[in-house]
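Next up: just one chain, as structure tokens, the form predicted on its own.
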Amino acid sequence: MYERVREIGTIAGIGTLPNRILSLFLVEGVLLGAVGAAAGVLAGAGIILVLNVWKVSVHFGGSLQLFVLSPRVDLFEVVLASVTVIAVSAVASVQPAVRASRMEPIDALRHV
């Protein structure tokens, strides 16, 4: 929010209602969380796919037995983690959104 004070002043100065400014920042926070969660799911799925295709084998400790790694993740855990990331990003965007919506346009436009 601090980098966008002049932008907030501009949109407030052209008549955008404070509730609309609040919703703009909240939606941006939720979308950033959703994009981050999607990127994490895709990266994790790619890593799991690579590990399952290449069949990584390891010896644990001093054991002579060879263990083959075949990772997998339950869909419920993926959904739960994604929802948690989106919820945290939404909650984290509330305070900057409230501050942005309460800014006076003239003070924001004067900000350097």
Second form
Amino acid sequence: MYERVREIGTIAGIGTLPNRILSLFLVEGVLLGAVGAAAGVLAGAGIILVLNVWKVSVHFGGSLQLFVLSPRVDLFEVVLASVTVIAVSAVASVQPAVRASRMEPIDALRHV
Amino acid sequence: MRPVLAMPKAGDLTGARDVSVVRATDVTKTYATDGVEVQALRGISVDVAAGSFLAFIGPSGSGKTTLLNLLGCLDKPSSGSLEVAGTDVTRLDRRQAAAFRGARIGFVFQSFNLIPVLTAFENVEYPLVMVQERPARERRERVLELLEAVGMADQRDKRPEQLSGGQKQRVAIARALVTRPELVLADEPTANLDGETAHTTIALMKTMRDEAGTTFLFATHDTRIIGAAEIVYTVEDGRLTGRREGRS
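Having seen the form predicted on its own, could you give me the form predicted together with the partner chain?
Below is the entire complex, every chain and molecule, led by the chain shown above.
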């Protein structure tokens, strides 16, 4: 938020209400979490797909037996992880959102 | 509506007016910086008629920007009374002040203050979306009209980082005018504009004043604005020390 102080001063200065600034930052936090979760799901699905297509095999723990990797992930785990990421992101954005909404525009506009 | 000439008297340059959009009486502003008190304004009294085209001039640090900040409800006086558009703005809380600014005042900030992630179009549209909540069709019409008027319609999809200083300034001017405010406060609005663009921009603002009765208050060193202003106040050391009728 620090690097966006002047931006906050500008939107507050031209009349954006404090509760609107609060919701802007909260929505941004949730969207960042959602985009991050979606990117993580896509990357994970891609890796799983590649491992299943290429039939990668490894020796675990020095074992002589060869294991063929065939990873799978439960849909519930994907949803749980995604919801957790979004929730953490939303919670993490509360404090900066509150600070932004309480900032005096004149102080924010003076910020260098 | 022409202002009535008043004999200037340092610190109290109130002139008779028909309808005042700004009425400041003995306004002071004191800042405390690192335990040191700085008196930015020392008893400003000024009465500005609706529809004025007025410039505050004076050396850097004289208090012009501080005065504009107070008139724009971005800051509060340390003492004195201040009415803007008939509202005692010293009594407004943060939320009320924001609503007042959004409904009545347009700002052209000294350093443009465009939102970096938005295009020129979106920057001008912002107050219509987030502050005044106008319908999409009206927004588009108004934004394009203003961008056309400031000669930026063909640059509307560019972000601020892709624009020159003068282009950013024109977008900032369009953003200030798009809400059709009663009062426009502009800090060095033509500083980065070439002669022709400055002339066009000043003409646009005068047209708005003539057609909609918008009041324009400038803090400036720019002789082009000073020449176009109908009233010029001199600010020195936090006081109004002179007032003269402009040539326009």
